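So this first bit is one chain, no partners, the form predicted on its own, shown in structure tokens.
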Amino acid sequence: MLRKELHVAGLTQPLDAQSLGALLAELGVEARAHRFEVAPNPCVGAAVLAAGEVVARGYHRVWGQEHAEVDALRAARESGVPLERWDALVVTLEPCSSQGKTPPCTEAILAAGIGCVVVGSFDPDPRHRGKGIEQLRAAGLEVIVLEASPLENTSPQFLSWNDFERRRRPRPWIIAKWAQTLTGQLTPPKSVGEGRWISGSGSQAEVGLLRSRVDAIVTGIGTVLSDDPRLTVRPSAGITAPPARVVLDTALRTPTDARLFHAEPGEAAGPVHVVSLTGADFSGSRALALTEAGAQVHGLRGDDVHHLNLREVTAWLWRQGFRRVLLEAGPTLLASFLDAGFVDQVRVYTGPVPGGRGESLGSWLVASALEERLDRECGEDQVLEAFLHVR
């Protein structure tokens, strides 16, 4: 049973445990609105209290960008309430204590000068669990752990990310994105969108933003040969480096004049990696030509002479430092990743286009157990976002 009042030295009035528990639950629900933008990171909410009242709230909104504590502290400074009146920082998850995409939140909390932190849940990662709290307490802060914001409710994707088996055989968080017609085909009729485009301009802008928020974009040689994509991004706030572009190409068929090697003005282009079967002309002319064109060529073990081993591919992506990866490919490669259980999250755009060409992924979607599902609209397109059960 929680104590009714939590007395902390230096505060103008005691903190009410029941009110804090309700606030933590509320922050967790609000933070979940950003779940597809932050995954595999947790959904985290934070609030700054003054005289027992919330003066500012903050959330982790975008993967790789500032965490909820930093967002809340900035909002508190902008609120006009002076620092000396701040009583506590309330946060749904233990503040991070190590450098990642952003500096440790413990540093931001200490720099802010706030004297009390209320935490709703421990970090489940055994490498970090309790360390953030220890750092704050060692610096003289009062830290109260209520365990009133269970991750099962706010961030099940973060628990999957920290599952023992996932940590034992690490692989990136993979988001599969595709656009489909009303009948589930990934290629429209030749009379629609130059035979290439299904989704509208708003959806295409969303995809450009999604690309800027991953470490790498993976595609297949079939997509390169048929669509000749650039897979570039438009520079915008918060982008430190454009994502790497990875082509799974068993026989090194990537053309040296592909648009991957020729970004247009105003675009940011990450390095090109061509992943092939070990021994596929690595000492021959195709590998040399691709290297001279600007690609880095890699060889991996395959399931047979025609197919890469996807477990080896995901392990290689992890070794390259890629943690959040976007899979933009045709139905064959998409289905291979989906069937192998290596896709963690999907974003599917369905345009108002009847018919289409090629295979359909509609039957796969119907049969799948989608979690945390969100259905929304983007212009005339219907958008489905969901997490998949991680094996």
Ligand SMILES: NC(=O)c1ccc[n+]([C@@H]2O[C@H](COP(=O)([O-])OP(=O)(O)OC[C@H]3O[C@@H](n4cnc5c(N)ncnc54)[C@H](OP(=O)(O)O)[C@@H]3O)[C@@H](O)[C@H]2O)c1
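Which structure goes with the form predicted together with this ligand, now that we have seen the form predicted on its own?
For this one, just the chain is written down, with no partner chains and no other molecules.
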């Protein structure tokens, strides 16, 4: 490949297109390490260059939290290299230009005072594509687009999120999380973990963190009746908007004294929504009792086997403003969501527990196309993370 120098006025030395391409590729690989924490957002990496050297790198690490550009600019300030020596900010994806969960990155770049930005790919969303670049150029910055970080490589989940069909019929990004025994059952033998717990304390702490990083947690009435979970976030420190708790309960069987309505001190508990079949409660007395207990009760259409229609449920979740949703249910609801193709991401904890009760999702896991798969350990548990349907 020919070395091509990119001359930008005011830089301490010209930029070299080949090494910028290599740096963008490297940042893309590094950013992918955070794919399961940021999805459905894109994996983005950024670097600040001074005299041709990388002085700081940054990444988008957690959904809803700061973007790579802001992380890299902060790291550059902390590096001690003075701003006058910063030549360029290199970023794998065009900086965002609109307010989301965080302020627009274009503002942070303009405020930093850096004069040149090198961009590795355009935003695939037609509503945003090119806007960040335009804004920076309009403010007098030099913006070089190299298209060296294709989203197919760095962020297939973001392409799937921006897919035409998905934008036409929007639904939240759904992460199905479950714990299973070595034989794939979701309920342990009665003699293990009070007949309820499969995974260890480290895994449970991870799930607590994951709960704090979604807009809503969805469960089924089967889980409410058997486990009576609270689905709260612990510890509550620093959580301003705990995730809503949604029970899919066709016939309004949720008990009014369920622990969902009784958070414990130190826990952050989001609002409770009970979603039932329209007309399931002829007299309205169950709905009234649940409302008095603190729930918001909603009626939706059913499917052909008289459960809730999951297409309706996902559209309803979207209308509530829920974008990243955690599905923490038993095998019945999990299987329905998986079969309907509405699960985008899985996190499965396998504890060192032989046997178990109920249906196993093991054969489902073996047969599925798990994409971008990651296998790791958490204490004594094996953890599998993967995307579904992103390619």
